[in-house]
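Okay, so here's just one chain, in structure tokens, the form predicted alone.
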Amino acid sequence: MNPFKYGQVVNGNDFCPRPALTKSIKDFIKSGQNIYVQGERRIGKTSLIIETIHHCRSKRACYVDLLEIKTTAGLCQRLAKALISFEQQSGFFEKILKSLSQLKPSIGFDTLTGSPTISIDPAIKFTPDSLNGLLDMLLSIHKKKPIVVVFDEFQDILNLREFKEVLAILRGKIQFHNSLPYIFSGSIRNKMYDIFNNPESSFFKSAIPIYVSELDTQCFVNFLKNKFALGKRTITDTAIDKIFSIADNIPGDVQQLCAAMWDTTSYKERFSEKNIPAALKLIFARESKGYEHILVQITELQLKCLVGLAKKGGKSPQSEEFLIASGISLPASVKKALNRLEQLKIVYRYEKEYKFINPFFKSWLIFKNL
């Protein structure tokens, strides 16, 4: 079996130890203090979240997940539904289902595994101020059994029409909460520091930062040559320094090449450098789809200017080595595409270079030297 986890939320033996982080998260939650979690895509953050409640005794966990959340509606939606997921996995669950009654939930079954499921009644006209119920009902579910909420990739909350309000209702509610803790994970910096740090936000400084970063390298390593070791396989530092290259150091991408590289390869084998282009072609073999969906987006303009990236990297996009690397004319013209290849979630700005959210498309573009 396959022992590297990646794309999904992990715990136990398959967490890869954040001690300092662990520790700082886990004594704000005893304190019953707010904190909001900021880090880049898939470097662990709603992992180290879970884990941490986890080993929080008597603490549960209440997720709610706000990913491309796009109406009030669909947040009401999404916080009843964690509610009552939530309390059905505690022995609450008629309880539960009576207090949200006039949200009309029905129950059904899944037709795989046969757990049931929730589904609220789609006529039902959510606003702004229905979040006050739901909000109640968190704080009285915590004081028969603690719980911590977390809300994940909060800064999507921005996409709604009436954020403003809504994020007005959330702090009005919220600081009455004293012993009940929130925990607000997001992935898009400028838009969480927004939420916290504009005076003119309703959430300004109304919870403790906390920076998720690359994890400890030698701890990783570790945790990846004793994952490598339950095969009875080894792998050179080269090899290792080579896929964190690959891979930008972002966590879940190493596990994800590092699990392409198990399976290319062979019980007891010894893993080096010459192992990583057969995993990267397995990656492009069940990822391809998605690359030429990319490409189908965009144009030819926007395809040279990914093509530069990847080759010339993004700290200076705009010199005159890219431009002549890309094959295009103005600097004016590549920061035009790369305010869409933003807008399209192909690229990202992090400290003022330009990365390609997926690292694999853009070993992908270099492979198919387009």
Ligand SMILES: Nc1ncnc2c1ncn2[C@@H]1O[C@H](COP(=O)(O)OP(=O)(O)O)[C@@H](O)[C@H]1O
Contents of the next structure:
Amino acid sequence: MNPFKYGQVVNGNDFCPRPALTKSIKDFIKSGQNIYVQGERRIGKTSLIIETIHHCRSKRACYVDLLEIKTTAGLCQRLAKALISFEQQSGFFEKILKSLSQLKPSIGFDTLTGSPTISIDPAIKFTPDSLNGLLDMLLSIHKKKPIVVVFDEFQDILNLREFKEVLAILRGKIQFHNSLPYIFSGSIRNKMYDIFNNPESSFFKSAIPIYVSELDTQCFVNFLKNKFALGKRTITDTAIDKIFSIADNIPGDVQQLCAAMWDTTSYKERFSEKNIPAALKLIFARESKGYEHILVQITELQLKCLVGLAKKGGKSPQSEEFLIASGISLPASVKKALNRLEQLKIVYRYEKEYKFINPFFKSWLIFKNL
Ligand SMILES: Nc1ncnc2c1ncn2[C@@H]1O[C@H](COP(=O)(O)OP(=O)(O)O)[C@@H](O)[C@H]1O
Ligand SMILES: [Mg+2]
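Switch from the form predicted alone to the form predicted in complex with the ligand and give that structure.
Below: every chain and molecule of the assembly, starting with the one above.
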């Protein structure tokens, strides 16, 4: 079985330890301090949070994923779902329904687990009472048996039309939940920054920031080598370096490439950089539909800009050298294209550098010689 895990939260033996961060998050949880966890996508935020809570004796995680949330009714539904997964006694279920009554919830049953589910028509108008009721329930559960509430991809709350009102309600309740620790996690830097650092935001200075960066390289390399050793495979240091560089040092992408290396090599094989192209081709074969879909969405000029980024890197996309490599005549056109590509979530800015959200898409553009 392939020992490399990606595209999912990792824990236990699949979690390469992050002792310093784990300790500080644990300490904050113990003292009931709210924190916000920031870091790039697939860097390991969710895994770190869930693994840490798992190691806090007697605490349970109440996990609410706000990814791509669009309406406040949807937020209530996700919160209700997280609450249900906790306690399923009928009395409790009725309380949730009562809180949500203005949102006209409908009840169903999960065909796999048989547990009750709640769904809400997102078109129904949101009322603050529903959210207040659900937040009160968090505290009553916590009083019975301690929990840690995790709002993941919290920046997506800004998608809601009435986000200011929702943030004010959340803040209004949370500030009185002294003993209940909240963790807000997010990957879009500027949005998370705004929520917690803009004096006009109700969340201004309401939580302590924690930054999640790459895993310690030596520790992660040993972790990966041990996984390869499970299939009596060995890997050269140069190959490992190349994998990290192709995957932009992002743990999720490093693991994806290692998984593809595993799938394209055999038991007891010692492999080197020479094996990397075959692994990349396997990834391309699995993901090319998505890449082609991106190409349909963008203009000729945006594609030129992407190819320039793939070939020249994104540190100075308005330089003469970049313009020549991408075949674009005006720096202003590059700027406009980059803004659009950022909006489409194809590239992102990291410390003044433009990077591909998916580094394998970058490799594919080069491979295809577009
Ligand atoms: N501590 C870790 N040890 C090993 N792999 C990790 C670790 N953290 C993250 N990863 C890799 O990254 C992927 C994404 O992790 P995740 O926690 O979902 O990141 P994020 O929440 O930042 O997007 C995982 O599936 C795994 O491949
Ligand atoms: Mg996550």
